[in-house]
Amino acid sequence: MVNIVEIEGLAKSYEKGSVKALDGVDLIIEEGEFVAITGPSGSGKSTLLNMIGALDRADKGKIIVDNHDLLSEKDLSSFRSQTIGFVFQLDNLLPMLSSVENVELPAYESKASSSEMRKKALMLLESVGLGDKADFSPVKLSGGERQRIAVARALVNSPSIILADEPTGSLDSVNSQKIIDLLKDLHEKENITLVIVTHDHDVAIQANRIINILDGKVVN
């Protein structure tokens, strides 16, 4: 298998070094894996996810994601938009836009035409079971429906990796499982690498591999 994430000695501190979020993390994730990152609150799991997605920069170490050296490359905006699909605990949909317009948003940095973007966004809404809600405002949808739209939005640029930070944290158990089933189905059908940060044991055990983080270190 090909390694899509390679991390060595990754360290990140905040508050002028007084708070160690990551403390020498070593980690390999293979292409096409479904990995769950678990650990108590404040353990560094979300910081690690942000490093993989280039939302934050490490202080030192090595982090290679899909052949991109994230500590050496200066402009990572194209990497974020083309390689990574983000799903967060809050759907972060814009209420003034329709469902399909929200899905299209990340594609504006691509070279796709407006008609191509709309076609892809509509196809993705169909794939998450919301083709009939394309023109709806997010405020008229349930929490589970909004999170499915967020998953569709994460896929619009055909990313290599989906990073999901507590994607079921604001949902009830039924809708939580629907979101995990949707992500698992996309992972299996498209061979997308899926990395989920979760505190939910029932979610974590569905992954191919569980990585435990404690005090900024991988402990398993």
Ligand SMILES: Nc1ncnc2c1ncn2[C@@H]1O[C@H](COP(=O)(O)OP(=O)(O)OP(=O)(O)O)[C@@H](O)[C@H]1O
Given for the second form:
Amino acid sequence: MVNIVEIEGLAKSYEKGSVKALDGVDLIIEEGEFVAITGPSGSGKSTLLNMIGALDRADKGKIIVDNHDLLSEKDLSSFRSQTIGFVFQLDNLLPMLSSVENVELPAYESKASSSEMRKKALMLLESVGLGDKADFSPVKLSGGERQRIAVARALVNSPSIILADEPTGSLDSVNSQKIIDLLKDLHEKENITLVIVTHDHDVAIQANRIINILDGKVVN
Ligand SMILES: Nc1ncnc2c1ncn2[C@@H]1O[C@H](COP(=O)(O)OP(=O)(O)OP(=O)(O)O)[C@@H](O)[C@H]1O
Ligand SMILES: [Mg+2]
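Since the one above is the form predicted alone, can you give the form predicted together with the named molecule too?
Below is the entire complex, every chain and molecule, led by the chain shown above.
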């Protein structure tokens, strides 16, 4: 088994060190695993996800993701766009763009031509059941539909890892399960590593493994 994430003694604080968001996290995630991260509000779940996704740099410890040492990696933004697909609680779709343009957005920095990008974005919209809504603005879609577009957008650069922070937090239980089914399907068919932060027990129990965070530490 290949370790796609290797974290040791990882620490991150805010406010000049007065807020210890992560306080010595040790964690290994294997390639192709589906991991749920749970824990109380403020325990450090989003911070941990943001470190794995290189949205921010940790203070100390070791964090290797898909063979990149993130504490010394110089170009975090190209690492991010090549390796990570993000899904957040709120879909963050841009209302002035159509659905298909929103899906294409993370691919603008890649080397793909605009016709390749369009083809892939349309295929992804099909795969989330929204091929017929490609030209609609997200403001004309339901919350569940918007979140499915956000999942398609997370996939446009063919990431090896999907990081989802409360992806179902703003959805009812039916739409919530649709999103989880979509992510699980990707995980099963394409062996994408899936890391989901969730407060929802029904979501967490579907993972291969549940990791509990308390006061900036893994407490399993
Ligand atoms: N940018 C920031 N600046 C200052 N403090 C922060 C920042 N981000 C997070 N924190 C603090 O770090 C700690 C961990 O926050 P984090 O967002 O990781 O928690 P969480 O487990 O995701 O909580 P929730 O379930 O409410 O989303 C909290 O005490 C929080 O207030
Ligand atoms: Mg959070």
